[in-house]
Amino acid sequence: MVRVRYAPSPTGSPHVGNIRTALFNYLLARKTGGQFVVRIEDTDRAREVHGALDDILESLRWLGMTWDEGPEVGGPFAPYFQSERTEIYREHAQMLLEAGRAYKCFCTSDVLDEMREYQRINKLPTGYDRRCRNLSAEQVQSNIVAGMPFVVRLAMPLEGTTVFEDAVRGKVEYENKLVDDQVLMKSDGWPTYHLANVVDDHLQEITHVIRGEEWIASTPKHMVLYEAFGWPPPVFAHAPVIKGPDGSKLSKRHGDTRCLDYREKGFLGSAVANFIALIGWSPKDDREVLSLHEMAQAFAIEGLQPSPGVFDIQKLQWMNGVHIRALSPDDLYHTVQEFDSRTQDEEYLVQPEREILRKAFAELPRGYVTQALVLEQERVKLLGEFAAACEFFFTEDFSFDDAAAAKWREKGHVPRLFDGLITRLQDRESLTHDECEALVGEVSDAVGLEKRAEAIHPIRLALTGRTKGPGLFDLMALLGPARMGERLARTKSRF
């Protein structure tokens, strides 16, 4: 059974590079019927970020990725916080100590500075210059007795190469003696990420690890454990780096910024799994927009690129008005709803037309609510743009357009254009699609008009404020008879 696994440190809230890690394990297990397993790994706690963790577990979540051992669901082989295991790490680093495979290094920071001060000014290759590795039983004896502190370092061989398969990248090779002697357990008995990672990995049974290519360098130094403790090392997949369209390192400029602030923005959870899992990996068919389960189904580690993947924030911002148009009618309602109730992006909080349409949620009929969002589903990429969109909707305080205003007021037909419909309606409780199309064109026809459009377009400015939006006809059916009569009228005393 393939084993995968999502392995984050809490020293933070997951960005788009880091969750969409998360999502090709996810992929990979669902594809292949597996496990896709959550490992906190927080053993480096000076750094650890409160509130980190609940961030993580929510962008999970509001992705769509469900994870079958971990955090709040346990599993055979927890815990599945490396801070409760650490046991589990200093019994494998003795192990690799009585093999001769690790080795107690005693040397201090200032030590170590000046080594690499000397390494920088005489123009040499910088780490650790392995002093310590061929101390003496003695000399280690009476450092420890002394009371000296130490960390166990991994006894990489000094000659030869490791070579792994890299299922995106093929064949790599490093040269042994080019690779630093990593620390493995800190001076303060916790374990570094190499040991830690690796032991996790082959105790909880990971078959495919999938991480990004910022990992390559230090997958020699797991090689040399792997084999150390004799275990079989599982498949590895180094996803490719995330870039600007610009071409250069993904930045804020360019977007990279928390996973759950897109959530802030108004962008759905599915659109943003979408997009990411497109950056670097493609279905092999000509498809763009994805569910979950159907990325799943095409999903291969085959399908990783190893050439840099491009975010587009504009490509983003389309895909997510492709899944906006895919909502029902009643998720579009909860969707809009809870983002609403939720938000704290402040570019939306300052807006005007928020607790408009919060009112609307709290005090109108859930069905006109509704139709109101639909008519406007088509033309909004951000859940944030409904409150505009809708605002002529949900109130008579709408904002006008009176520079549009300005060309209709030079025609003498419109206060007889709005006269006649004011007229009809009266005494009328509702309208259909068509027969709104009817009465527009039965009042053209009295009022003289050759082309349809210069009833069209004063009627709309009349009843939304503006030039543009959703279908004439359709926006009148749902406005109905009285408020297109006071609004008519509102605007025929602007002329």
Given for the second form:
Amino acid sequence: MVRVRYAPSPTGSPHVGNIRTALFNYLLARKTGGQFVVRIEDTDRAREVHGALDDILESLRWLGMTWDEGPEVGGPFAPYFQSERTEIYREHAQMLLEAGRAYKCFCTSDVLDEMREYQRINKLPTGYDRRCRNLSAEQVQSNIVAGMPFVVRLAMPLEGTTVFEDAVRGKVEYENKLVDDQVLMKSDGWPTYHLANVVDDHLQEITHVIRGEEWIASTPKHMVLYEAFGWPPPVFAHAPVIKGPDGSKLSKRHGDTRCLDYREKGFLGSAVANFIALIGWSPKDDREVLSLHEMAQAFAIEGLQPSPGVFDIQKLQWMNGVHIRALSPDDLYHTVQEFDSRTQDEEYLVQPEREILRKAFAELPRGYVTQALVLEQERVKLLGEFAAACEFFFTEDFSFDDAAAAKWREKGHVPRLFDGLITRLQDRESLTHDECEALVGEVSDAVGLEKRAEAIHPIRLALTGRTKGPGLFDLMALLGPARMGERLARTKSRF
RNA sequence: GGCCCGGUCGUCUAGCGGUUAGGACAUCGCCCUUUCACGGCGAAGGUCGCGGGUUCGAAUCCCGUCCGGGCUACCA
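For comparison with the form predicted on its own, would you give the structure of this protein in the form predicted in complex with the RNA?
First the chain shown before, then all remaining chains and molecules of the complex.
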């Protein structure tokens, strides 16, 4: 049984690179019929950020991931918050101490800082010099009696090498003497990541650990811990980092990096999941547009790549357009409505069309709004674009392209064209796409136009105020005769 | 500085000893079409970081080198 986990620390809103490792774990679980566990590693009380937990769970949900065990759902290996498991870590640290695989260190932060400073100045390799490792039992005892605070450090083997098989990079080797005696228990009694993570992964029966590349250097420490406890280690797979356009690790200065930032910007969770999965993973065939389910079907650790990839926002935008187009009319309606009511994106909020869309959702028939959205569906890349794109369907006070109007103003046939159409529209209740086409053909012939475009372009302008948009007959059918009549008349007077 | 990991079109990638090095985004052109888009077709774009080997044959294997990244906390 495959059991994987996503083990974030609630120190901020998940970054796309971080949530991507959650995705890889999730995909492996779903592919194999295994379990996906979410465990919150809240052992650093100083860095804990309020609201981070909500963002973590929300990011997961937004991308479509569900977890079998963890916050909100519980599970057989509860608790899933490390802050509620401190006793377990203390016991395990004690086991290590008794077995001589760990030791108490009384060095203060100041002493450590000084030591590192000395190492830097003398160009020596930095790292703990293990000065407390060989303290006599009496010394340790007297330090404790004196009330000196201490940490528990892992006693790394001083010789030999630690080798582990990384599922994406193959064999990785570290010389033990070059690996630091990692702090396992802090002086405040809380465990560090290294101890808590290994203990929990074992106790919660995790079989595969897919995590970021930044962990690769601490894996030998983890291997030694597994060995010291006499536990079999899980399969390790280190996914490559995501880089910004300049080649450095993706960070704030590259713009948006939080997963949920993309929701604010009008991206679909399915598109973001699809896109980030493809940085560092490939289904090994030519498919690129995949649903979460399809990715799960195709997932394999062997598809993971060792080299880092650049986050290309342009490709994400293209992919988002593809995912938007795949939405059913009903889903489209709900998705746009939900986006509009939820987003706090500044740029979106200030655009005037946004109020119009909001009113449309509140006051116009759902069928009508849905059809308007559907007509713009194929030319929108971001959800926020619907407001401006659909504006003319929802208000009579839509913006008008005067520059385009100037071009048709000079043509003598336009007023007659509009009149003809107005007359023919008069007592009609509704019109189909084909009827609209026939009507325009009829009027165009009556006015004596050679090219149908001579009629179509000015009509589009009068009806929508712009030169681009959905097919004319589609939009005419949706607008309906009455509204068209008014707009034609109004535009005529404007000419 | 030390240790570790990486390196295929601008970008994401396929490739795992023999391919005209394939696909996708972006770019450009054509087609479709009433416009914009969507879609279709096509073009351009890669001395597979570089240098040595091994081999009849190397993007694929080995060594070196350069460049990039990660780690080097009582953070995760």
